[in-house]
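Taking the form predicted alone, here's one chain by itself in structure tokens.
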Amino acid sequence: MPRVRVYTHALRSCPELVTSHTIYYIFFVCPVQTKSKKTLAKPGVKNIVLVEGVRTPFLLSGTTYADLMPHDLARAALQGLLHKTSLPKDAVDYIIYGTVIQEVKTSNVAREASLGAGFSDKIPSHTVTMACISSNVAMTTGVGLITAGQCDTIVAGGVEFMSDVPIRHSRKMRKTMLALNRAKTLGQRLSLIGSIRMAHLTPELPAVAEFSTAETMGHSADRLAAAFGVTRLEQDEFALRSHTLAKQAQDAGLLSDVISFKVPGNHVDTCAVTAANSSFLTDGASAVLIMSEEKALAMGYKPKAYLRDFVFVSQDPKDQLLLGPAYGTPKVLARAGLTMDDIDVFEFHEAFAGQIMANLKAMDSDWFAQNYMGRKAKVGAPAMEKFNLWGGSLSLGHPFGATGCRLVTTVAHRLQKEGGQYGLVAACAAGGQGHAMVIEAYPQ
């Protein structure tokens, strides 16, 4: 059985590379130097930059935000931001925000948060959807925007409220709605009154499963962790990681992108989010300022990080839904031109624990890599020493819409802390796709 090593102050030397019969929790690594390494701009292409993320407490679905909606969440969010880096209301070029789950009244949510927040009415504010990797799309659409030169200032989030999703009727009743609507008569009216039957009552829920394969995410997580032989007890040991990982960085003070948030008979502060009362299905909203560096320098920001090379991936919805972090690792990391070596933070969507050590599994297989990417050799496994060290998915809760923006901002605080110069995010999502990003630390 493996033992379990609880790491706190490594301020003077790094612990040994993780071995397969060893876990290690490690509170925070050696604060070095930042790598000299190559940048990574790129003549003629604007830098883009991260100034600055926040979120609000991630928590369970059902509790303290369960009389809000999801425009509330994400105009703290919204409001968090504006009140952190004291940006202007009407300096914002556009605004996007990602979420899974749409509250019907506020359907472009995106628009809704943005007016409530203050900001400026002569800002457009458009909302996207991607599953789990939705504020990623968000993201990486104001990246877009920039690098186009139709912007300089972007303000991109995402928002997910499960605590009230919307319960429809069922098909047959709607239909029968919809035609008393149009009935002229009275005696059209009573006719399809006279047509209800108990069955017409029986509500439509959201669904949980796959549209194209009618399987749940769990059971495609269960069926991957056993092709690729990840056991029980693996998947507890990494949830504890999680889990302890998570704890020790609030402790630290660590996840200062969590701002505190009023609800309306309580309050819910920085510390609320322990790493024992969050995940499954979790309310909560993140927002993150990016900016041309030229634009962001001009309003006398300090940016944290540069955003640069990303990609999307989809495979089969079937046997590899989740699958997105070892599909999009190898090929962003092309596109960068860097390796598993270069990157110093990485920071992975936890799904679920079988789904993080399938991916590994997967990204450390020639085998893989050969017969399903058209790769000759692995990418490899991240050092687990680099990985998720602040917590994940698992202990800090899920947000469908709202995780992408926790990842890079954590990325972004990581650098800074462990003078590292390059983190990598990666994502799965629904219908089989992912996610994945470099980021580069800005110079200190």
Given for the second form:
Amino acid sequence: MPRVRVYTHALRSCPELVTSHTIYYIFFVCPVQTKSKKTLAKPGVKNIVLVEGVRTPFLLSGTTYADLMPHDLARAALQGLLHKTSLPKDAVDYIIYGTVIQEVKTSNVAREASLGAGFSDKIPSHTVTMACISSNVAMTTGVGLITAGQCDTIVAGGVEFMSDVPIRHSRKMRKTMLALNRAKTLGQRLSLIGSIRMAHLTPELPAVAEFSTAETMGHSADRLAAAFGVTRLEQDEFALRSHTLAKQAQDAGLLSDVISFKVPGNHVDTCAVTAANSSFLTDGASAVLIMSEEKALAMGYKPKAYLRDFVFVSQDPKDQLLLGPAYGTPKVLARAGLTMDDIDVFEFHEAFAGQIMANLKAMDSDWFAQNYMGRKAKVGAPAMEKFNLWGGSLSLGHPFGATGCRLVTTVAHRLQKEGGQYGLVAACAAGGQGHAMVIEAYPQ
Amino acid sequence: MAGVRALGSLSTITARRYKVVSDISCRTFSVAPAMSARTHVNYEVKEDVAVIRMNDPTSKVNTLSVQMQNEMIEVFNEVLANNAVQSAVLISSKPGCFIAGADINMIQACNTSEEVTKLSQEGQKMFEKIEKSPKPIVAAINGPCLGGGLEFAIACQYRVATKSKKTVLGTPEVMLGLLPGAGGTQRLPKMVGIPSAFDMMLTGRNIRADKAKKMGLVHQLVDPLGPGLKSPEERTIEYLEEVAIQCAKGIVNKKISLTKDKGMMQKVQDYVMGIEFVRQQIYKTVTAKVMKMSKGLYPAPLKIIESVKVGLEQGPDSGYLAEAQNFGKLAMTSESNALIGLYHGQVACKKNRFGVPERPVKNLAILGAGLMGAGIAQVTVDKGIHTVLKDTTVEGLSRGQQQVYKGLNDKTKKKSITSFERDFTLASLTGQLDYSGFEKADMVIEAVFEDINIKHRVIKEVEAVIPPHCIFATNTSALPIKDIAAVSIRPEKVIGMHYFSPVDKMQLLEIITTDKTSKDTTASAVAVGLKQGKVIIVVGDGPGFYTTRCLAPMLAEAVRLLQEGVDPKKLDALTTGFGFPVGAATLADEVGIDVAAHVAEDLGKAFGSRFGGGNVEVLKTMVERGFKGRKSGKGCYVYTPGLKSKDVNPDIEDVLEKYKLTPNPLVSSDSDVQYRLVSRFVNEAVMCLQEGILNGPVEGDIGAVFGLGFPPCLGGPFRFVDTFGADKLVEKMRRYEEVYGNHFTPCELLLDHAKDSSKRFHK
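Compare with the form predicted alone: the form predicted together with the partner chain:
To see the whole picture, the full complex is given below, headed by that same chain.
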């Protein structure tokens, strides 16, 4: 018999959002059950905790953030994190950022952002990329460094800035311009300039298509949805659900990871982001503070969650481009020794409504499990009452490089609010790759 | 060569493998009981759409056979009469094939042109009914939609096609010496415009779905799906059906308009085509082009032009009649008979009659990165076989690798593969100078210089490093395999694989077995060849095997003709005029004068004076002076890079002068020159059959046409003897024999056929 538990929460943080000190009552239905494992702590392995996670508001690109640079957003996230945690600026051992479309001027955006945010210049930092799971890689890289005993305190994050992307001259033009650099005489220069034709002037936009298959992701998602028999109605319903839940979560003040960000020269305080105005191409940055448990406790922090097992998977970039969650979920569960029922909180990256529905159907299909995943039986689809309850990438926006940290932070926050123990993050990425991570609530 | 290549595209009809799905019967229980008698066509009603499914249970592909047509008419009448049905979808339940064409056997079973005309008219009537159907019919196309299949589809009101690589549309009838005889010549010009329609019908080429959409041949495209809750093939066809049903409903409730908005270009084109003078010019230009390409040897293209013209100028009634009558006439021509024979032969030569090899070849090593070696690598590496290309020098190796790269890059430029696929494919190619990794090779193909001593050295070196199961294949055009195998420690694993240059264009592969070659070795070699996309003949061992042996006497005759003062251009004109895609002099240049000299000498020794004719010294002198053919820039002609036209090499004049012969006017007419060349070729081919080198006349015909360019309109040397008459050929040869002696002595088998006119090579 499921028992109804009632949780009462006063809203914390984000004073810009909440003007009155209303108290919100949130109801959750939580079936009481015994977990396969009491904890995922392993003897002899360091516990790694998520201390805090923040993000800038995710905005439709080309709007309020339009005149910034990527590292500005990352800087804002870092400063927000510092502000929220009161972390001493020299207490961090290493900073890692994830990003997808690189601004060529700040190719190691982690370094520029950390310097700009006022971190000590003695803290090394590097940038990683793995499409939409770039900040997941940033976090797991941090986990690796802590596990290996190299570091104790890591700041990881992600940033994406689609308001300005590197648009290049055509290859022909670049070739001519580079040759022009090396030309020694005026005659050589003139003849090179004379060789420029109209065709040289066509610019080269960053590719929207998958490099290996030349297919755009939307197209692939469409085929994927059709392959799994996802109807248009199902997709629309899911998108509506995402927006509705995001709106509810926002109204309830649950999105406490969003920091206030004052855009220089702009009078609008951008914390007023609504659920519906974010979309496909998004600007935004996120950051998390990851530490070894002992260090966190020694510094007086109350960790939010343990970061446990994680996997990265990859498969056919043509027909299974966006099936990362379906492949990653059973794998990470097996690693952790958990079952689907053990998970209280699911946060999946919503690339497309059709993609989510296809992943759910794939996870619920014995045929697919046997023929493509090499499993004996399906892992089962997550229960929708546990799934992306505070909205998702569809509604909140998806800055490619920054979404991973948002997912992890959301799981941690939801575990706290809902009183669950285990959460699961899963995401797909271009290149047919995917990621899944199990997060365990920190005992309250 | 164009003729051969054009024929080659026939292979696409048959090379695919189709999975037969037989689940339709269970879906149709809702329909009347009379249905159970139907085996090829069935339908079910989904809401108000009738989904008509075709599936020929007896074949891997759907063809418009008599039964298919009868059942289709029956089903169609029921659909029309069914008040619950507003529209229909026509789909195949074979995942890989819509309709591959009309049933050729149905046409071949007819004895008179009237019978065939009647067949054509029945087809026309059926499609007219479809076209005029008050309930819109949507053709849902996945896989080949060719010939009669395309005519069926274009009679429907709307067409949806998958973007799968298997989905091709086309009218290949011309390659069988026929025309689209079920309304195709009348509907296509209206649908895609006169120029595109001529292009489709006269070349018979396959059109991919995306191109078809641009041409206006299909209305909507559907992407092939990956795995989902079912296999990709199964789900794709299901999805196609869903989309087609939506379209059918859309047409009924007027959400989809059948009159498409024409673009500016289209309007201009329509206007221009509306002018009679312009149309007349088009007919004239197209006819001139056809005459130039076909030398008037192929009647089908001309009949196609005529049928289109009648339809456009005199109205549909006359047009359909002309189409049906011309179809009937064409079906009775020897050309069509020859081309259909080749089609059947090709199908037969795309099968492995030696069974499934014990272990599939996954690692292939090629020795020698020359034109041949690299060519073999090029056709292997993209078939999922790891390929090692070994040469002895860095220069040779990098030239070979560049050739493979260029071949793939050209495909990228034509957009048949992506740059990623090119790179991915190239990753399976390893270039190296040593024998490392040969211990993993399943097969080694050597393509080193044609010298028995080098071949012996190579076989010894290779056998020292390869595993016991590895097959050693030798690519030689004339050296007997048993001589090469003489030094092998395991002759049962030695086999000959004779590729033709350029390997990526020439379809034929001649596999040569010795009496020691094991059956599994042969099966394995055939399997590799089929993977490489080749049409394969398997022949016995002997000097020159089959193809080279047939070609040698013809080239000897060509040299004699040059010595007799026939100009190379004239010689070329006479041979191409007979139907050879490449003239004899040009062919010698392409093969290489040095190779020709080499072969002529070797085979001359093996077969004695019978292989005489021209003086080998002519070739040798040319080689000495550096005229090795196209590869050296000079041969019978001078080749200038970048220039298509070529002039006769002026320096060969004094060579020919030195060896000048006086022609005998009794046997030197243009026609005699042609028959002197051809009869020696044909006689040698028949002798190969007589001696057991050839397995049968079918392989003989295929080898001659696809490897040597024997006129496709004649269907190969054996078909030619059947059609022309062995007695007439012998009579001609006797006449030449009187002048030149044993070069023209007809062989026993040919004489047998001459004596008894009921004896035929092809039944």
